[in-house]
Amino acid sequence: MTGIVAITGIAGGIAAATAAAFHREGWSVAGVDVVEPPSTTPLVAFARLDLGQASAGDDLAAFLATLAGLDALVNAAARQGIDRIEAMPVTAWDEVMDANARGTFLAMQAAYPYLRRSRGAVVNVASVHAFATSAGAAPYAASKGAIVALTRAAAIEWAPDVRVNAVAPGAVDTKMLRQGVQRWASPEGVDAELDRLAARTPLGRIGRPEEIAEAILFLADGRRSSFITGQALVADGGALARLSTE
């Protein structure tokens, strides 16, 4: 299957490596984000929104409607926020719940009459972190269970015209992941607390976006998981099967 694909947050890891993984496919990618993508990114249009505001819902749907149709589209558009709820200002919560769960749900608005005239997926990018957290984690955390929350909600709505589903990843090699990581690393420096991040992984790495990639682009193509809808689709090298306790 090819087709049209927006991404959002397309200047991100895990969304430049999934548009390549599309354009490999033969399909043409669309994406949005708050900053200017790389150059290399394979994009056929792109327009810069904030989906954190209440008004991108309405931009968006201005931009899906430049594109020649939209068979899929990718939410990756993501904020983290890292701090303990008592020291948690309302703004920081706001900040991250509104750019992750509330983008998220503009976007699906916004792409809905496209998508139900394709026939076409949603494919949300969630976080292991919607099944299980850490402290310091709490809004990301929360955006992220609603995210699946409304993948499922969804898929029961739009049924049978339009699939949706999510990927909840665990730990990926990305600015984010490193960025987080930074805030709490031992002297040793953020190598070193991603190695051991990946010792406590069964499969003994952290995982890499291209890996996220491939099961977007499983998600959203038709002709590859026809029969799968609100589903969130775990890839996190084993973590959650693991008991914390072990």
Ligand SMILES: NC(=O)c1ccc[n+]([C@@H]2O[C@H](COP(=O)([O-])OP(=O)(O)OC[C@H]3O[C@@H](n4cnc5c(N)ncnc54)[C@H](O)[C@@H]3O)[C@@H](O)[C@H]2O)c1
Second form
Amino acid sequence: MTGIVAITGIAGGIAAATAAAFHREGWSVAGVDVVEPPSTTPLVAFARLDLGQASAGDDLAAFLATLAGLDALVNAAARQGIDRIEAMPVTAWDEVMDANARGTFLAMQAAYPYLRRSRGAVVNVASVHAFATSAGAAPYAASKGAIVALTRAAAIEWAPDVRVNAVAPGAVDTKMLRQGVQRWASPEGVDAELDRLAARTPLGRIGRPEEIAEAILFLADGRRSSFITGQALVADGGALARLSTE
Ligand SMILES: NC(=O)c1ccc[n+]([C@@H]2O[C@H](COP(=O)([O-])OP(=O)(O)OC[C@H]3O[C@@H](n4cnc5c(N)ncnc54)[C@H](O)[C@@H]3O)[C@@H](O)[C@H]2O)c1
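Same protein, different state: after the form predicted on its own, show the form predicted together with the ligand.
Next comes the full complex, this chain leading.
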């Protein structure tokens, strides 16, 4: 199957690899982000917009109306919050929840009329933080848990026309991971911390953006995943499978 896919957070590491994977399969890729993507990203259209704004749904709807149709929506835009709960200003909570959870909701709303017509698919990028988390990541974890629950709810409401699934990555080598690790990295630095993280992962390494892109492509492609909806596919090198008390 090929068609037109819209990817949010297109300037990011996982979204860029996802754009390349869809392009390779013959899809046309449209992207949105708050920042410009690298010129190497294979895009037929780009809109600079902030999915954290309440107007994001209208802004995205106007952008989608300029496309020749829509067959899949990939919600990969997200930001991290790194405060402890007791010290967190409400604005910090809102910034993460608005960009990640509400932004995903608004993008899905804007895309629905097109996806119903094309009998298309939504793939939301959640995180292993929806299922297990670490101290200092409360709004991020809550937003990803909300995305998994929203995925399930939409899958039920939009069946049988639109399939809705999520991918829940573990640690993947992108700007977001490196910035996140920096907050607790030892003096040896981020690379040493990533090596330790890799050693604790059953598959013995951190994920590559291209590996998440393949999972996203699988769930978006109605020929490959035609009987799957409402699911969160964990792609984490086995990290969640291991008991943390082990
Ligand atoms: N890298 C990891 O280890 C990892 C693990 C689990 C889940 N994820 C998820 O994968 C997705 C992609 O992350 P990534 O690792 O490629 O990170 P990234 O930081 O490289 O990309 C995220 C992109 O989202 C964009 N963005 C942020 N807020 C936005 C907003 N309000 N409006 C529009 N765009 C916005 C950023 O500008 C950035 O380009 C995210 O949903 C992230 O939560 C990543």
